[in-house]
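We begin with a single chain expressed as structure tokens, specifically the form predicted alone.
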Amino acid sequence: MNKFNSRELCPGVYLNSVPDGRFKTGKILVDMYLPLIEDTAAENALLIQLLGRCCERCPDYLSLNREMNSLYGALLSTSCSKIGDFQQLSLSISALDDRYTLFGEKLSGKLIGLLCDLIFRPRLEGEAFVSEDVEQERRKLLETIQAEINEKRSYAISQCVKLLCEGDKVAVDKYGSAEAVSALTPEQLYKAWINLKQRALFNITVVGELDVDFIGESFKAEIEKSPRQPYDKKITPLVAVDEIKEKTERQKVMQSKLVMGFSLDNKNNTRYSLKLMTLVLGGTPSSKLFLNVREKKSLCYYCAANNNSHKGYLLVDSGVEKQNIEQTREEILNQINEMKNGNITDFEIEAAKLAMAQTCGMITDSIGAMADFFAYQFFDDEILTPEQRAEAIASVTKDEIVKAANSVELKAVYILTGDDEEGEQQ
């Protein structure tokens, strides 16, 4: 794979190119960062919703679909995540190389056109964005949001990195509640949206043989015309506290779910280390976790370890019947602190490796695998390949899992369960 390119553009907007020409299409991804926060946090949601839905040159989907076919059949999209300290609004076109064209035309300027027509002129009725598109986005907004409620997995997930970081900005929800999604107007969105323009950090990927220098200066010239002060850059680690949080919350449902939350110390550990650990731990089918707790004790249906990276936190989430849960909270328990001594076998360790080895050999055979992988690392002192990513985990010896595993831990436990364990499986 050829290397990974970046330079910023100007003030808070960067340019990123993954040069690879195996592919017969390429992918533009504009990622739009905002501080996570509790009273911006469903404008922002909507918002993207809305410069994704359509502009003043493509006024609805009727006329943003044929300029789409026009474009070869490309295809767009729009995401809201969070990452850090910060709120994550996402719009890529994914469409064919430059080389593939029927005539020899150049893709790259209009497809960079779109996505710069939608994010700099929106579909707006003075200062304010159309009700009518409002409306329609916010219903789909609510939907999204009462899905994630319903899916039990992520909801608990979500309370407890809620119980775990109380305080900070991690804590909020990425699309905001629904009831502040519910008071939003057009003229808020409009003035969220100048904000967008205003205080972003932008980053740009290019993956596959677009022509990334036409891409940046056309990005450029558009986010040049507006007023700029960007937000900082910088994501704060966690401040875990002393005492362990702990929360019982009640549903109708048939699976309970256990969630605990962890500290780690990112300043003493590298990001790598601490990756194996959990990999070891929670992350493969050859885990202590899957092993130990789900196969031998058969104490859980699922158990899984996962850690963030930027703000420094740890969970284990598992689906336990009602009877089990504190049973299961000790095995776990018991788990790290079997790492914690440096029980860790040699078998164990190469699983773990061979797994990223072949997640990573993975994110090269899809565009848009290899653009979330390189802006995920937006916030990192140093971006990698995904190459590059497997050689660090491999490098790291078993000394260096027992000390990233020896900074874990337990700050929040969150338990989701029922009265009567009755409702539907989760």
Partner chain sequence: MKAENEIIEIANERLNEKYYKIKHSSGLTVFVFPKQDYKSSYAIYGTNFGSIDNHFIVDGQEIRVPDGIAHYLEHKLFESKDGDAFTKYAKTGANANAYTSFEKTCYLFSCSSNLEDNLKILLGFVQNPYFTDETVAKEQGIIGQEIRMYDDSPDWRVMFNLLEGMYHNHPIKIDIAGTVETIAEITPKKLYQCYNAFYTPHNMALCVVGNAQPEEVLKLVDEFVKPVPEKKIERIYPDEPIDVVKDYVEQTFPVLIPMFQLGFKADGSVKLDEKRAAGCEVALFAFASNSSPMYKQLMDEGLINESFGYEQVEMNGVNAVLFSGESQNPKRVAEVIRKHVRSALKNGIDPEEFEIAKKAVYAQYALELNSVQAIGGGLIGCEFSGRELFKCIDAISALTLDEAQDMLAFLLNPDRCTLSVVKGDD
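Numbering follows the first chain given and starts at 1. Rigid core: the largest C-alpha set superposing within 1.5 Å between the two forms. None of the values given here were measured: they were computed from a predicted structure. Compared with the form predicted together with its partner chain:
- After superposition on the rigid core, the Cα atom of Leu107 is displaced by 2 Å or more between these two forms.
- A movement of the C-alpha atom of Gly73 reaching 2 angstroms or beyond is seen between these two forms when the two forms are aligned on their rigid core.
Now show me the form predicted together with its partner chain; what you just gave was the form predicted alone.
FYI, this one's just the chain on its own, none of its partners or other molecules.
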């Protein structure tokens, strides 16, 4: 059983810790949450890159990289993602544990100081970020946006989410639009930074043998310098429409992508029954989709189901040959109907529960997986350890799975496929 502690340091600022001496490294993860809105998505996305680039003390990326490399190649990373109605900006640092340095150097005490330098003392010019920093990071963010289309699977999934959740916050691009990024000014980014300090929800997760109290106190001292009025920590479930939206996009691709979006009832089903239903449907190599759509019918190379417990939707995504799209779609719906009708074997349920128990067991042996596991529960009513989560899933009954499956309704179908000529050539 992992020791896990969580407390609210001050309004809207939470500190979680998993003390663990088994690892060669320690990790501090700072997640910052802001509402995901069209008007501010781009500025927040660029802001987190600027915060990870340099600070007053290390005034350019080269001096910062050099500092990190001198700390035994400590890894600093930033990311921008979305979780429910929120844009999640993350900054994390992981470094070699003091016990294993070659010459007895102590690295651990420096990590939170460096993170605070980056978040609270960026390199500024008056009330603006430095324009050369803004230009470099803007170029990189625009290139990241341009490169999204290269990963066909994730591109198709994000297009389906947009179609399924049109009008909802979760449909907003996590980086905003390329146009919005291009229009940002250094002054606007400064205001976004002030807003971040005053209103963001902060969730700090510490894993390894690090001094958690020192980390908490250091962070609290910094955040309390700003007048705080944190956002509400609440996610509104998706309101599904009554139609099935369809969209087909054509690109030069050899393999087509079919992504189907479904609404779910996450009020009258627990997140555990929804999760187990999703696993039985398409979450493991012994799931209905894998065994029937891929193995038995050889319709596609992959076919998997994932659910979003915060917003309440389910996605089934597959990579298929163009001529098999229709048949795959029918077979996926057929498998969901089987579940609705209770045609689920004990073996299918047990296999999904076992897979979940195994996965939860493995999380505890990975520093990164453990940090992510706890951090991801930020918006949940209760925080579970991996063991507790496995137990909660194990206690779900077949009736609950069937009930969860009966709340699944098709709402969106997104297809990415080649031009007609290419399709005929195949």
